[in-house]
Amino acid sequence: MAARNWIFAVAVFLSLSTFSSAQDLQIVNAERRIDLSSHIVKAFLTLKVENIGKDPAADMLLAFPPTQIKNLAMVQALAVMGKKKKKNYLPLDVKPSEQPDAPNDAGYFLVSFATPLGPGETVTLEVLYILTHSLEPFPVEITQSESQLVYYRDSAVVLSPYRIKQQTTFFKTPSTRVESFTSVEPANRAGKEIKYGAYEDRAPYSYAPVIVHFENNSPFAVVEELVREIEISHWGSLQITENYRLTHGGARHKGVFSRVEYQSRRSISGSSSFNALLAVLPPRVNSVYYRDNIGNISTSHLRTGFKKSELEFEPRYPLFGGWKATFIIGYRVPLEDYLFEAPDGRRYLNFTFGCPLVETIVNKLTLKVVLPEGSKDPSAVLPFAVNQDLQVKYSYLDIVGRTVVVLQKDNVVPTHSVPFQVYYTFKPIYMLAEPLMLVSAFFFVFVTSLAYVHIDLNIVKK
């Protein structure tokens, strides 16, 4: 099914290269850098644009094909501003885009630009696009003793909607291993390098599908689902629980495991499969737990510090490939250091979306923040679209219960690790509603054993 796929865009976007319309830019010089060293797939992208029309142009498109659109995580764009030593760069406005004449599925995001592109001026981009899924094992099955062996299918030239004067691509692999890789002359192969082009003047939707089958040992560690909840007290902390259900998404394993092989010949046998991961986590945490459905597991190591802490743990067997494990992390953190009062008297958590597993895909993570009971009109703000619901949560002492602002996003990659913040409205008179009502319980009982003791129930006097 994958091949008849593949097959069928690459006849679709051959047809593509005929077709053209009146451009008002044009691409002069393009070089796109891939790197395949892990199982994230990072392309950065440069481009000089100029504007051929004669109005100014105020944004641009950048295309990409069907078979990437799916497993696109992010992209982002930056404008070059100055030359060499004083070179600054400018965040700008990426949004995916619907075109009506959008040639057979081709998916694009519009690019603004941070001025309009006057007539015969040019302006250098920086982008940065991240695939998931995208290396498929070849072959799908492997022994404990095989090295793991990857596709990656591409293309050598930029899709593009516009005319590109001069173009490059570059691939890294993790290895010098490269059994194979498609010839789209001028091209070449040097150490972990493969280089494509430079091609001259390519007409707009220009394609010209390529596949590199490379070894590729990396972790691949994909969590299927993650689920984090943060839970805010004003009495002093933040409660952070993870619940993680992961597995190594690389060639499935097959034959028996041998553990003493395993642990004698770790270079050799076992090579593409994990037996430990890296957390990144706030500074200044304390109470930190790591445990399964079984109970706490000891294989840990935490390292604090005054930028971060990283947790180095340790699942209870390797993980091969299409192996799972599931687990808990948890942790407290110090309610100053990410607790704030806007200047319109809201509060706001300022916390960091993400997953804190290094080089992890997460195809589904739901980030749910408990607010204290109370709390009015919650917001969150995120440099990126999610999908956000509330739900109510009950907690010990809760009459109304608590408001759970609830995040959630499909196919996130490290770097989605950025601050968010939720905002909401708290009276601090709510603060009393427990204490209060345990004085009233106590003293409630309190009256009552007096009465009690007190109290004559005896229907004949002594």
The other form holds:
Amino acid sequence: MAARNWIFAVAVFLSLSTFSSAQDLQIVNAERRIDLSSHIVKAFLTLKVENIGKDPAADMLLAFPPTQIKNLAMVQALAVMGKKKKKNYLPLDVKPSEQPDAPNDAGYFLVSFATPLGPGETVTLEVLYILTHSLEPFPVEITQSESQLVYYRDSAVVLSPYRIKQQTTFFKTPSTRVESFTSVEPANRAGKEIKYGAYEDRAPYSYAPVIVHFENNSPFAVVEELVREIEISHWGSLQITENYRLTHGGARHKGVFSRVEYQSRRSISGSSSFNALLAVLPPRVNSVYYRDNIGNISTSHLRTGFKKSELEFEPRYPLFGGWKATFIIGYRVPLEDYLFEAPDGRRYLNFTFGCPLVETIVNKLTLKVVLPEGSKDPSAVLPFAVNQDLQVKYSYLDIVGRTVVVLQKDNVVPTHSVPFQVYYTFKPIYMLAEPLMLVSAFFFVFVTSLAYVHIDLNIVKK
Amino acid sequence: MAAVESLPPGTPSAMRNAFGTVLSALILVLIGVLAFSIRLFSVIKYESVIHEFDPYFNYRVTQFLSKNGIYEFWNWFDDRTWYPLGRVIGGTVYPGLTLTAGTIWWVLNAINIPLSVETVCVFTAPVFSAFASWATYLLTKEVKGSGAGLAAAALLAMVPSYISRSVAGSYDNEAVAIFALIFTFYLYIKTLNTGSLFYATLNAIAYFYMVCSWGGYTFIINLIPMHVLLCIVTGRYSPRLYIAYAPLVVLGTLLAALVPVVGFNAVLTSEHFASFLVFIIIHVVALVYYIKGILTPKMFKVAVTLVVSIGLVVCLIVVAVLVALVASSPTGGWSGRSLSLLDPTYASKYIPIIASVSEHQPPTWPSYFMDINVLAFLVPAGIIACFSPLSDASSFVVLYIVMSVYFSGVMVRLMLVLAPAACIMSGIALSQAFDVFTGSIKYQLSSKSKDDAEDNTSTNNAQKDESSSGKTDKGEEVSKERSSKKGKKKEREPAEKPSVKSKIVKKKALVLPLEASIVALLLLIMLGAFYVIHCVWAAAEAYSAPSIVLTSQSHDGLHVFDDFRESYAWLSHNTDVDDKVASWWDYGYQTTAMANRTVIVDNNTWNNTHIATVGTAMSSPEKAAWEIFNSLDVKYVLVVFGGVIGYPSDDINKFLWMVRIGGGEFPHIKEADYLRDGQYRIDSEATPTMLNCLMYKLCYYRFVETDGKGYDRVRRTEIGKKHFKLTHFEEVFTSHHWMVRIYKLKPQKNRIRGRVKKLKQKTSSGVSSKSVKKNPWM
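Got the form predicted on its own; any chance of the form predicted in complex with its partner chain too?
And the full complex, kicking off with our chain again.
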């Protein structure tokens, strides 16, 4: 792959009418660190942006190549304020944006500055973006004794609609074993790090494709589908049930699985497989269970703590590339930790979005918040866009059914584990509906039996 | 004992009666709770999961039923099993259990109690054992009064034999069938005691439920005719007997024929002929009694000869027809299992597949003690109590215990039928003994305190004895109805009364000292306590293991061996949905239910040839086995191997049955080839056939690499052949403790390459016959 050492720059004509502000900004310095140590690719981008135009700029664009835009799980930006000692960060608003004349279907995110950038001013931005499914196993199929090699494709230079004066890119690989990497001079490798750059003065939309081929045996735990159901009971607890469909997203397993090799030569055999997972659960968690649809799975261990609880568990069998497993984790947490009353009298649930498993990608996450029977006007507040829907669920002795707020999001990574809120109104009198129903049912039974004993149904008197 | 006395309300004894009724109702509720909760050990110690093999099939059928509805269920053709034959589930399964659990599930969901099908299935058996103990109460109450009823219900609630089949999760036909059996018997006795057509109809419906639930319904349809015959022979015929029997046969047979799995068998197979024969006899007898009633004794004698001769001719014709019918079918119209009941050696001689099931073996003596414990000692006392006095009802329970003792001696599985009978008998015995001892204590105390009023108390005691010894007022009413036997009755009554009086006199004379009866009472209580302890132990330790999860206690804590589910889960997630898995038939139900994969054979052993094919493949060398499996479109072969952890019921231990069953259909498999001097062994002394058969190879492939020696911890020996390679199979999965090993059939060799190879061989080595022929001439 290193032989394919070529470079090209995409020179695109940009109409000034649409990108009037584009040419007014330039990036003085860009430093990109791409962490390839797990299957979730994290890129830390430090940009020093300067306004070279005459008008103040309110926002700037971040560009991504089309291959990355569909795997982009999250983009966050921070503005660095203050000098070295008193550095503090200000989160900026990042929105996906459509540009009509995007070259080669490039995708954009619009970062709004906290204060418009005046002419001649500079600002330093810290951008974090996370890519999923971006490590392509090669060879595609491996046997039990082989370790897993993957490709990562990216550009040696940062794709940007602005001119970049100076830039460097670092790739951090999980081990020192790197099969090959495309050389774009100056590029060199030292230990676990590959450095591209520094490159001087690149035109907008410069692009230099590179391929890094390296060993990555970290667990490629991909949850194909996760359905989390949070059931609120005003009697004092939240019941959470999580349905996982887990798969090993790495190189497919080929041929035999030998238990004797797996057990006796653990270090070299099945190095890309994994059989231990860790879920971070809330503190004060209780009644934890771990099962699948054919019964309990006995290989789990729970550590409870003040800040968080950790559930260490193993699937029924070790997962090799392409193998799948399903399981259910359920637990209960006390209500008072998560349910609060808003100043306007409404109640709100404050819970964590995302997947409790560490270092996993969730392809499709459905989060269902089951409100108690009789709740009204539900609304969810989240820091990012999700699909929202309302359903009705019938549970124990329900008559009108419970309102379910369904939040659905694709491509979820651990960084999405942030609090969200669901607001609703609820009258406490509804709590008594079911006990009263039971009481009246029993009362009815006893009255009927009383009546039955005392009524003589015989036609002829004995 | 709370015998019901018809006294006007308001009197103290009416209050006592009301109190007694409430008390016994409370006791019954507690017995129900006990019956339910003693069966929850498996849930508490393990988990809420379906147990063993057959329950998994029932669970799967219930899932299908709850998902697709009843009509789809009747028409269900299951293509996941018996590949490529399939199985018509709707027509070959006893639907009682499935429909019961399905209905419970449906009702619960209709009132928005969202229990899963699995939960309902797990708890069906404990719920029905509570019902069964209540039914036992009713039955025994009809026989010997409510005191005996309560004792019998309490005993049945925790009898280990029944617990073994009805712990939570043991979702099998027997769970509901035992309730249906006892309830049918109760309704039969109730009809017999009251002569009410209402109960007779209920009885037919209960019988229908029993037919739906279990193949053991033939026990009912043979036992009741036998009892009827016994009553007729001993001169106890009465219209009540007719009402109890005739509607049952007519309605019961019609209803039974509605169940698809029974269908026309209800009139065609030999199991049912006894009932029809007795049906004819009872009509003849009824006719005789009717004619006797309307004719003068002289005319009657003439008529008797006439009727008897006609009756005999009719009987002879019917018998001849039956014999002809029976003779036309090869097994005499009996199913294999029934035949093995009549002739205990039948199965082992002719049907290895029935003999191979452990629950079809005759029980050992310890298993009687294990399963019914002290009841075995109380039963004779109960039988004696039933004879004093003998009523229709008590003669029935005596007949029931005699027959069930015989059947349980043939098949260990039928111990389950013995258990209720033993409980009823022991309940009667206990209740009578308590009656006698407490009566004598009461008498002693009162005689001590009031020497003058001795006579009064003794007569009181006598009255009580009479009322508690089974003659409820209903029974007395019944005795009035016996108009036909008035003469006999009159003769008997004077004879009885003096005997009762003499008994009292004897009692007075033989009155045990107060201390003796207290000691006897204490001993009885100790016996009961011992029984309770044993039952709790049996429920907790012996019968609660779900058998798909194994646990072992060692010095460093509890070890869980969950290998079965590990490999079933692997199969279900990592193989193609239409792949066929071959294994010995024991694991068929579990594979279809848990892994959702098509199997070749399963625990419903309806096709012997198919099972023999799999047995042959397992006992053949690798190449031949591959060809058999390939012809069946099998992709994976699953074997169960316990050599690593010492799990004794693995495939190597079952292997001889595979050889026998395979050899039964395919004579080239000979059992002798697998035995060295009549001994089954797998060590270096084993025969080459054994060491080269597929089962050996699949179980011990790379086994030697675990410890370097290949020491099998079940057989306690080093294996015979340690290092070998598989050419036609490849290992694709082995569970954590090696208990389940799954192999994949290697794909067929490329044909073109094969031809090229052959050509090469022809040219180079000249092995083929053609070239040999040609060579001398060239």
